[in-house]
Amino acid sequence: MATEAFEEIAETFDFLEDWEERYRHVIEMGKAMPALDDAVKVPATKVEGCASQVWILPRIEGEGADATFDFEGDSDAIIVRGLIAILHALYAGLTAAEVLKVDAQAELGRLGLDEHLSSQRSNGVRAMIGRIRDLAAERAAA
């Protein structure tokens, strides 16, 4: 299960010839993403387990499993901002229940990210996915 926005990213990645071009595309996605206000960069929104500073601010509408999931995110590392943009494309607009059904590792594997990210970055992506899943699970259970 993937959103239309994520499918567009996957198609773009298929079109790009090599990892260097894909890497630049991820960076451009990060640059295009709006920054979070410093006032919301607090411990409650910080994602632990990332080498870089990462914040995820949930924007969930509704209650329970049918709540519409969305979030804003930011990082002090531009490549990580791009990875946040990819995760946003993967999850935004799904219901909380649908978020929990997404096989994020498989979807991100379609982009070849797992082969080209350092182990620290891969751990950070897993931490962000874990945080997103936790937020969705909390709302789904409400």
Given for the second form:
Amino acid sequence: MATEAFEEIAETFDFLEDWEERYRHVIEMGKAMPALDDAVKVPATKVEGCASQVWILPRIEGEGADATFDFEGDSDAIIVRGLIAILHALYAGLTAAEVLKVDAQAELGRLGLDEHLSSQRSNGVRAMIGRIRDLAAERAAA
Amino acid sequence: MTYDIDAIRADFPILSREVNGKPLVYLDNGASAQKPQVVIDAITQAYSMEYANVHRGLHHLSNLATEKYEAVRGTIARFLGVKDEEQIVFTSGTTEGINLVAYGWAMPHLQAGDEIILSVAEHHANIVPWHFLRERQGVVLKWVDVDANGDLDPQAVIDAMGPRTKLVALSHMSNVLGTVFDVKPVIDAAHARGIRVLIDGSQAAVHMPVNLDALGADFYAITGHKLYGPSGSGAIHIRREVMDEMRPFLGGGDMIREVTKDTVIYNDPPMKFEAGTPGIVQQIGLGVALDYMMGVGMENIAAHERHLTQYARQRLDGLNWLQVQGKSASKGGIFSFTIDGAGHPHDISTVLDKRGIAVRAGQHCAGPLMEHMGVNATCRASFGMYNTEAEVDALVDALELCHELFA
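Next, give the form predicted together with its partner chain, keeping in mind that what was shown is the form predicted on its own.
Complete assembly follows, chain above in first position.
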């Protein structure tokens, strides 16, 4: 059982029959997600290894394994923004320790979006998950 | 003669496969073309029955492999309209060919302050080797712009030539805009001033007949994998007198006649520029690919693609939210585009991929051109000898879906 927000997305995806409907939904989520302020789109927040530009800005409260994890993200590609929104639902509100326990492959697989996780794909979902886990691990150890 | 597109498509086994549950629509020929069965068979035959190293052994297989491999030099010469096949140097592709010129000809000939003229529409393979010379020995790169239609005015290139200009390096056909550049007046004007000219034929040689003896460029580079041949195959044509001005680039076996502790005696050109065991089977495959193209007829291929380009232009022009880069009258079947209001070319290519349509998205190894056009990235649909009007229609349908989804 993942976060409530992610379960809600998974429920919606259960009703979406083909790739076009799934992508339509991802794109809607991408359009709806608030944009990051240009001032925070800096090298420190940029996630390398993505074909489009991606930024992840951590918003973590507290210290140690029980710190509450959250982040904001953005991309210049709409589908990638939608994927960031899904990752946000997957991880936001978890503790730093819980973030590290999430099986992203399996969870995205429930949405039929796990193809984005293959290492050969350059959309950067893998790199984003890597960044999210690094941020959580860093805070958990603090 | 009619162009039997169905028969041609049947020659390319990959074209009958599906991608994401849809028939493959392969429109990424500008990046690399698919291979006909005859090329695949030739590769299998070479490795199965006729393989050994070339130029070395006196045994049966080495002789056989050498004969097959060396015969490709003549095939390439015929394909390029070159009488003297000794002017064909085998390379692994255009990138190696241009680096050979940079290291073998330009490096010893150019001093600090000498100039190389480039167009902004060059591929990185025809930019970065010259940046090496700028960084390492103070050579100056002079850039000539393309106009709003994506045309390169030959006179603008000629006007840029000065007393310190030593080399002009131009693409014959832009890999982003599709424009076929009118390079002949540039070559003639350069030669009248004692300036050497390199032409990057990576795209052009795929889509139209070329006659290099008539064109007269000093260097003309081609790459096999875009010519329906194996990756790692290619060649550069170098005029005989220019070969004599060059020092070798890579050192090793094959390019050498005699080596002692104190001296080396190089082999004669073209082998002087071919070090190490070459891409034997790749080049054999390239020879078969070029024979295949010549069998269909380069004029026929060009006519088919002209027709297809015209159709694609007309269909894409009908999409008023689509911005196509390059409107030249000489534009071939390469369409780079963006969609108004659509976030990113990667979004578009992702949706096209779901429809089984392969295009490239990004900067197309043409950073300076992207900067000149004021775009970060584009999608590019590039056509080849086996593409059809129905595939243009599939592209347009998918683009309409993109517009609906993103804009």
